[in-house]
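For reference, the chain that follows is the form predicted alone, supplied as structure tokens.
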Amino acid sequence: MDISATPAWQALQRHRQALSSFRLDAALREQPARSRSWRFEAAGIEADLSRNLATDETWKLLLALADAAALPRWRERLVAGEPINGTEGRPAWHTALRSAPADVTVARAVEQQRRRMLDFAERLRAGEVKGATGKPIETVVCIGIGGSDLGPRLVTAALGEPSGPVRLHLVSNIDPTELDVALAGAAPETTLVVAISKSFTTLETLENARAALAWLKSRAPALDARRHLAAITSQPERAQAFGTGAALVFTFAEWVGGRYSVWSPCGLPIAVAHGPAAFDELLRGAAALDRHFVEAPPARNLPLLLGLLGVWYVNFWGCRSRAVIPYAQRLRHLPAYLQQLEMESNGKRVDRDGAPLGYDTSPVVWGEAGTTAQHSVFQFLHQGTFFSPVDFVTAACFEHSAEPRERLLHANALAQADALALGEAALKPSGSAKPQYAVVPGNRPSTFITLPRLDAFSVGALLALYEHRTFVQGVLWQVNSFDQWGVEIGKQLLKQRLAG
């Protein structure tokens, strides 16, 4: 079925034409209840959708499009662990990592893998994991790339300063600089290298791991490197062939996609930095959002509504990008995390059956932390020749914080959302006309997402919210959101070059 040929799609095209003169300032002024009735909640996260280019009729038509795409059935298949990743013939069952599935065997395996990783993290934090010379491990260098790095990097930073005694470093780039910085000042006898790779064939990760082992051997030639190398992978035999002892190999199932692996033992850096209890809370927040996605009625289902908005802007307004601006320095890695989540999942040119698509799919996702972004990209957002919808992400605790800069941070986010939506209409009359170069037209959409606080539960819910949003868009675009074949050609060409 071509979704763009359905009556639901065509009704949205007509509706979009009818909104050609729609103005957000007028809608917000003429519908006082809009700001209240367009607020939605899921697992403690609140989202204000009132500043979007949409009406009640828009939601009705978008929900009809979701039905036309059989979204409820695809959601059932996702959480039941059916093989919805058709090109690889496997489930995309990341929800089973935080919401215990009905399959007892799978649930038991997931729990065993998690507990083994968390026990190891607790032992590291307690100084009970010793290197080859009997000294406790004091520095952990986690090496991964893509999903093996972005999720742990985001969450580790989002939860604030590490609470344990272990110095943690995350390394992804094959550029030697990042690993050199991580190893600077470290002692080989008290350093553990952790290679994180689902396939354990990822070139960048293995090359960096080899370089780290070479560093160990050059500075402590007599050291047994096997006591200083751990691995997290779905291919334990490859990790052992690389030189990792079986006791330091942590595993997860092949149906765990790389960009969804933060919930698996790949989340070890989080548990090392913030403790096993924080990791459990992360899972609990994600599980709460999973329940909302499955149980909430469509008209109040936040990930569904956000996914529908994404399709609305890409396919009916012609938007090619979406900005994500977290007004929290601790969420500074969120844009990079979402770039992979959304663009790798839905940046596809053919449908699930391999037929070329006649409509656009994933937009470019980009962003920077506020207020830094206000002094770099907001000129484009306010006065550029085309608009990019914006996700503002912040924490409610900032609004009444004892720290005045946090209160300013929160006020800045609200002011920028109003400026985008209302433009000059948001300002008090000055009595004089502005020159055109100074005029801000407004009518530029944004979604305002507020976490209650920056804790593990809320961060887990936020990531699950965006996962399900991405899934909804993939279903409507009729693509397989769980493969990434476009990544492979570069790897193949590199092999050709290296082979001469």
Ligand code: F6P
Second form
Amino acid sequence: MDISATPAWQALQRHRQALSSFRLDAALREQPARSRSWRFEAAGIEADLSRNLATDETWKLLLALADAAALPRWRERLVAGEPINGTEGRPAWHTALRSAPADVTVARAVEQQRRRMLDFAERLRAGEVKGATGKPIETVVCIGIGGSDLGPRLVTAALGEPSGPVRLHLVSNIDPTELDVALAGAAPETTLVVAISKSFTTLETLENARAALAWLKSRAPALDARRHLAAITSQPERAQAFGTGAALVFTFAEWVGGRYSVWSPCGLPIAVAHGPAAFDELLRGAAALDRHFVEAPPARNLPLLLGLLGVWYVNFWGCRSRAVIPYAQRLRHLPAYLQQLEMESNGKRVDRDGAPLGYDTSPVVWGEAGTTAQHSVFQFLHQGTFFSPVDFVTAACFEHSAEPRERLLHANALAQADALALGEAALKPSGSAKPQYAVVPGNRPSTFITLPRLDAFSVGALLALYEHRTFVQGVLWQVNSFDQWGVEIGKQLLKQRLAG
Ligand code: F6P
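Return the form predicted together with 6-O-phosphono-beta-D-fructofuranose of this protein as a structure block, the form predicted alone having already been given.
Below is the whole assembly, all chains and molecules, this chain first.
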């Protein structure tokens, strides 16, 4: 179906023309209730959508577009584990990793795989996992890339300083630098290398794992390396062929997408750094958001509304860029995580049937932690020749924190959102006209997302919120959000180049 040929799409095109002189400063001034009525809540997360270029009519028309795309039916298929990843003939069943699905066999397998991983993490933290010489493991080096790294890296940092005795390192790039830093100062007898790879064919991960094994052998030639290499994968045979002992292979199903795998045993680094209870809380937060996505009425359904907003800006305002600015240093990896989640899911040029699309899909998603970003990209965001919608992500606990700098952090986020929306109108009148070069035009949209706290439950809910936002956009764009054929050519050309 060509969604852009539907009456719902054409109604939005007409509506966009009708908004050609829309001004956010006027809308916020003339409709004081807007700041209140355009606040939404899901699993404890608050989102203020009032600073968006939209009216009540916009929401009505966008919701009609969701119906035209049969969004409710696709959502049912997603959570039911139907094979909606058409090109690979698989489900995209990440929701089953955090809420037991009706299928008892699947539920049991997921629970068993999770329990094995969490028990192992607990034993590592208790010093009960011993190396080949009987010494407890003290350093864990996790090697993975893309979805096998970005989620664990984001959540491990988001939850603050790791607890427990284990020193955890995350390595992704094939550039030797990361692994060198991780291994510097480590002792082979007390080091465990964990290769995290769904396919167990990713060159960077396997080459780094080989280099780590070589390091082990060079430093402790007599060491039985199989006791110091674990694997987390959907391909256990490949892992064992690589040299991992069966007891140290943790598996998950092939229907777990790489960029949707933080909830699977790939989340081991999180459980090692913060404990199994934190990982369970992460899942609980995501499950709460899943329930909201399934049960909340469309007009209050936060992932649905955020996904629709994304389509509104890309396809009716011509936005090809979206910024995510987390106002929390612990969320500094969120932009990178969302780049893979959104751009690898929806950076597609054909629809589910392979027909070229006549409209844009994923924008460029980018960002940097605030307030740092205020000294690098906010000039562009305020006075550039085009606007990029901005997601501000912060935590309510900063607003009234006893720590003055956390209060300043939160106040900066609000000030920047107002400056984007209102421009000069946000300032108290100074009585003198500004030269054009100093004028900030405003009328630039943002969504203000506030977590109650920076804890595992809230972070889990946040990631599930963005997963479902991404899913909604893929459904509207008629694309398969769960394959990634575009990355294959790079692998093939590398092989071709190496073959000479
Ligand atoms: O970027 C392509 C990709 O397949 C991602 O989807 C995936 O997260 C990453 O590479 C790593 O894949 P694997 O977990 O199989 O090593």
